[in-house]
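One chain is shown next in structure tokens, namely the form predicted alone.
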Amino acid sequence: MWENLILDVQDGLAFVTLNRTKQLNALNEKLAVELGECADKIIQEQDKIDVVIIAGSGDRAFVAGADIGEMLRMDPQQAIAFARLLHQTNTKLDSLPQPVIASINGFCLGGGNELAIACDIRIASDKSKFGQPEVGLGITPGAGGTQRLPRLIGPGRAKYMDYTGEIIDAKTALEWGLIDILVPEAELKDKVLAVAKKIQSQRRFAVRQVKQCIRLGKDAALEAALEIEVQAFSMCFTHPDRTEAMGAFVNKSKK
């Protein structure tokens, strides 16, 4: 269906693949219009899909950036078409009603890092390379390095990536948040699949409504956040997964 990327569902589970193993998946305009055509026919199919899995072709990147030779030939209007389409797609991907587990194998870097930044989940192995190079070229992080990356893991150590420009090991992204899981690069797929699962076996209307809480609740203030999760906790006894999940519990309970 798409050019640079594919889309494979298997049992209740999007495997979405970015496909430009010669470019380390180099994020172009064409790839990042077509992942926001993935995202909208993920919400169109999102009966059929519980967890989404994003990772990268080949063994040598999830995304080492942005397509460089793209970006030469742009002017300053170009820029800003090119940026505000990159928000866009990162942030479709942040509101899709699924979980979303970026599956880090290899460079991460530069529009690479902005958009596992936009997952729910980032399972990494301990090949992976993070980084926000940007200044080195002459430009800003321009798909969330200045905005999403320090409310993931603080502006401290945002700003000490984004001025520096470092490349930082697995390791590393793990003690500062900017992964939540490193494993082995032989175990990368086994424990993508087995978080993912895991996911899935839960309630779905519940795993949703706690995505939504959370995504809504980051930027609001305190009082108003909670009132995001009562109202999400109300949702769930509107649900016929409530009454089957607690009946089933008390039930249990009582053998």
The other form holds:
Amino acid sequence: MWENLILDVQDGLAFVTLNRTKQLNALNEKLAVELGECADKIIQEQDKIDVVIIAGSGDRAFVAGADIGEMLRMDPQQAIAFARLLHQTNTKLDSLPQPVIASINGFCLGGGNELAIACDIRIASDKSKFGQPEVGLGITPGAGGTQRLPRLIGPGRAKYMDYTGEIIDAKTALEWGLIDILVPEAELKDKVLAVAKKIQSQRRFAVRQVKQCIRLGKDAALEAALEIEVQAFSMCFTHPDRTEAMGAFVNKSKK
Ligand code: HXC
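Form predicted alone done; form predicted together with ligand HXC now:
Shown next: the complete complex, the earlier chain at its head.
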């Protein structure tokens, strides 16, 4: 269906593979558009899809950044359009009803790191490498590296990554909170699947409420954010999952 990515839905899990293996899955405009279309499809199929897993094809990279050859030919107006396109795509993924896991094996650079940090959970192999090398190319990170990144790992470490362009290893990324789980390369697929299935085994409505609470609350003032939490909690009391799950617990305890 798409030229640069594959969507494979199995047993309620959507596997999205960014498929520009030779270019280390560099994000060109076409891939970014296709990723947005893929996200739309995942929204349409939300009754069938519980968790989304995004990975790069091959074993060398998640995404080695935006496509440098394409950016070389851009004028300032085209650069605005490209940055907006990547923001739209990342925000679409961030706001999907389903949790999104980035499965990272290899280079996760520039626009690739920015895509990964728009996902809900990052699980990476020990051979992964992370960086925002844009300043070395004479540009700023344009898809969240100056905004989402400091919100995730703090301004000091984000500035370190953005100013130096240094590539950090997976152990450092874990220490800095850039990734959430670190595993040996051979265990990556199993770990990602186990986490996805663990989420899938929970009550779907509640999981989705949690995602929106954290997403909407993280940039709000605490009082407003806590009210978002109260409303989500109360919404769960309108859903049959709650009566069913609590009822099952109570009835089991009585036996
Ligand atoms: C286009 C890329 C690419 C990229 C790799 N390739 N990264 N093409 N854009 N970002 C291509 C190479 O040209 C090469 O193609 C093939 O992939 C394999 O890469 P090599 O360089 O031969 O591999 P290696 O020597 O192992 O080095 C790997 C690497 C290096 C360290 C990841 O490729 C690299 O530095 N890439 C650029 C990383 C980067 O600067 N990313 C940030 C981009 S700016 P051929 O045809 O020669 O085999 C950005 C901005 C986002 O992301 C914000 C936009 C709004």
